[in-house]
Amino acid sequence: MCGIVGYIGRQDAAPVVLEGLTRLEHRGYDSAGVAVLGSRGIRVVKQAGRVRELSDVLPKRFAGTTGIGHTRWATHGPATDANAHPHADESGRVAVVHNGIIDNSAALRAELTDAGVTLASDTDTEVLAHLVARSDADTLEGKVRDALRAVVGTYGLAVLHADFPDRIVVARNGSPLVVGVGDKEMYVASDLAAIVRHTTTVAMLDDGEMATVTAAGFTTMRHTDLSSTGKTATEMDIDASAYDAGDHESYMHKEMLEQPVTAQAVLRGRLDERFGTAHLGGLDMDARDLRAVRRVKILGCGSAYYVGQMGAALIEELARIPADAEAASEFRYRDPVIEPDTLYVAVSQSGETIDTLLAVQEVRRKGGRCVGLVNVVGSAIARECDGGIYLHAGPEVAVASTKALTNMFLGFALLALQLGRVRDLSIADGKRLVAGLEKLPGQIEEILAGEDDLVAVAKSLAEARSLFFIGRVRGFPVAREGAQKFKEISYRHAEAYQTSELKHGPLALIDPEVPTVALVPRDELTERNIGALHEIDARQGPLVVITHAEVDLGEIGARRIDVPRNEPELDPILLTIPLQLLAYHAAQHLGHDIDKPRNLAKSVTVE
């Protein structure tokens, strides 16, 4: 959510930090600020608003070769200049930027106030600056350690101190931090996107780890006792141009159009046509381990949760193993029973979603086996899990997930296929599904090629204040994802229902002002679905039907969107692609900032 950027080296820090903050705008924020340490000590400029507005108010002389910056997504206190980061102590000798939440901040604020400290903001973060400044330790590392001993909560933080001008000290507990290595200059960031144009040689901090960053290099240590962890940097195989929107109007549009290529990437080398199965070496599970699985529990948040429901349906159909998906944000709070023969699957594009990470830790604490479906190599969830399936979707910048979601579905299809083939799924069915998976990238490309035909439909939906999305069985999680996309970027109220549940209450809301987007594939439930469409049509409810060419809608008055037909188990992802396009063009019609929807963030790193 919030973004951190730091620089120390030979250049003026402010321009480097501001550029990095611009690269993190997709994470979601409402204020920004920068602190520079130079010959005049620490100087801080911050304000509510966008990074470009911050750039406009920086003094012309804002020199210093060490600096930290931040984009804030408000948690404690509204979006104001005072609440923006960096935060400083009363002397102005310490500056701190922080992602996460300090759970005991209210008690710490009270203690500081009782000690005579005048607090300048409503934030939890400000207490860190005062705690660092009040420590008696002789080193900045010791001062940060003392401060962290007093706090309870999550953090990724970077600290400047005027008495230690040669360094930035950073620490992580539950919120990502990356250290980047340059030529006699070093970088710090909460997301690789901020520094990828400068370096791809990085070290990712683990929870409980600190680092001292100087222009000459970095050292890592445990923040409990400052003992060395000896971490070294590695070269990441990342193309910096992947973080550019290019000629596209938005990252979301670019990423939707990349789906045929990224779908091929996640399937490449993992399909076995001869035996009609999949090979997922990253799971680190042999056939005996896979046969020992008696249940699958999928954990994710938002779109990852909905695609997890699609994945659970695939696993039950193909492997005949009980499977379900649960919101990771609720999982650990109900003190779940962790079963030794259950395979837990954590799903996250960023690999840093805090709710999902905490769910994984709960599973592992109780002895369960957890694998990850993540898109970022070396991310916290990837490191925490026992094995996993990398999504190979490439960097996804837009808040609304498209290509990563598609690759999540394909990852689940591969997992279901492999689980099925070590059980009772026949080789004929296995080969049928392998052939279907091989066709999917081309079919996705076909749907995207018809984008222009969906613009008018999207504009009509954008005019409604409230919409329904409906589907049955395989189609219901697709409907949930469609409603999610519409809510995220068009800001229209959209609700998903099982088609069969319409007559159990929601039908009362159907009228000419409430459109319904219905998913009606050619499958065993087609006639039932069409019956529900008649009920909506009879009440003059506007209908958009996403279906297959073979489906005859009869006399129903509806706008029809046909998609290519694949195997029934794989059709849900093809039904999803038009929903992405509809949400995108509705939001564009309404003039919204598609990549940075209000109140939302790309990587949710606070509970």
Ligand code: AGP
The other form holds:
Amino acid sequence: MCGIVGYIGRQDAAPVVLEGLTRLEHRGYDSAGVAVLGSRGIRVVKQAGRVRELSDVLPKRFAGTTGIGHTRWATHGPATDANAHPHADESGRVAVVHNGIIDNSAALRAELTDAGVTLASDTDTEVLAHLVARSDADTLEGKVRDALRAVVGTYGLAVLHADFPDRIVVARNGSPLVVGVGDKEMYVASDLAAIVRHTTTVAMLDDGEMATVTAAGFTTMRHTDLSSTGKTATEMDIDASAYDAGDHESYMHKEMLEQPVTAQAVLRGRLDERFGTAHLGGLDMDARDLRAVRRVKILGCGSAYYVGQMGAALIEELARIPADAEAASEFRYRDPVIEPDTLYVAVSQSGETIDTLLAVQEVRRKGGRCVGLVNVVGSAIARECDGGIYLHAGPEVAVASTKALTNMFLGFALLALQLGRVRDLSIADGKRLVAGLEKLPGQIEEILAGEDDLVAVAKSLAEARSLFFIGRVRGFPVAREGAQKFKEISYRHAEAYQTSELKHGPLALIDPEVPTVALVPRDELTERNIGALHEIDARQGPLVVITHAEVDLGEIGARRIDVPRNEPELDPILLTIPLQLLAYHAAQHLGHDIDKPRNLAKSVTVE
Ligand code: AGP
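Switch from the form predicted alone, shown above, to the form predicted together with the named molecule and output its structure.
Complete assembly follows, chain above in first position.
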């Protein structure tokens, strides 16, 4: 959450920083600001609102070749001009931008106030500016070290000081920071997306590390004693265009349409047609280790949790191992029993979600084995896990996750297949599923090609204030993910229910104003699902049914969306794709900012 960009070099810093901030806006977008260090010291411009509004108010003369900027997702204090970063000390000689949370900020604010400091904002971050300014160390690194000694919490931090105009000092503890190397110019950012157009030669800081960044280069050191960590930059294999929306009207649209290609990427090289299995070298588990697994527990948040439920069903079905998914945000608070023969699986697009990261740490602290299904290579969760499966979905920018979630499902399918084949899943079933997985990218493409046909349905759903998404067994997590996507970007109340539970309460809400989106694949529950549709239809509840062409809905008055058939175990992902399109077009019809839904941000790095 929140984005940091910094520049030091030969050009004016402000335009470079602003451009970087626009690339990070999906991480927080309620306020933004820039500080530039020029011949007249540090000048800060910041305000509530979007980055483009900030660029409109920047003074024409805003020269200085060193600068830092920030785009915010409010934690402490509302989105106001005063609470926007950068924060400065009273003299205006220090400016800081910060991602993360300073847990002891209330105590530090009280101490500073007692010492006569006038605080200018409600934020936790502001204390850092005052602490740096009040340190009597004679280097900027020493001042930052002193400030960090006083704080408890998480941070990605960048600091400017007018007395040290040749440098930006950055520090990391729990919030990512990357240093980018240019030609006599250097960049800092909380995310590669901000700087890949300028450089792909980068160094990622580790927790507990600080860096001094000058126009000529950078050096890294430990926070605690400023001893060198000697980190060097490496060339990353990154396609900078993957971070652009191209001709698409939004990142979400681009990312949905990329799915046939990104789905192939997660499967590539991992399927074994001959033995009807999958090979996941990154798990670092041989057949004996895999056979020793007695239970699987999947941990993720939001949509990753719902896909985790789809994954648990797949694992239980194919490998016949008890498996379930749990919201990682709750896990550590119930002091969970960690079993040595349980395989814990953390699932995350960003690899930064703090609740998931802390759940992994809880497992490992108690001696459990946790593997990751993670998209962002080298991210905190990927590094914390004992091994895992990278999702290879490419950069995902839209807050509403689509292609990464599809690849999570496919990652779980690969894991289930491998776990199944070291147990009792027959080679015939293994081959059947391998063939099904190979067919999936083409079938996803087929569904996406029908996008235009879904627009009218999406518009009609957008008109409802409240709607249900229903499914059974394999279909229930799909309904949860469909409702999640719909509410995230359309701001409509969308509630997921097991179809079987409708008559136990929520049926009372069904009337002509409350539509239901029902998942009715051709499987062993089709007839029972159709029974529930009759109950809704009898109460004039509008129905949209995602189904297979073979399913006969009889007299039921429903709008139907047919998806191609695959193996029943793989149905969930094909049923999910139309739900993405429905949410997208409903939000578009309502005129919402699809990539930056209100109150949300990509990567939830605060508890
Ligand atoms: C997905 O559309 C949501 N924005 C959100 O629920 C997300 O899946 C969740 O915050 C987990 O994120 P992660 O995959 O990066 O850990």
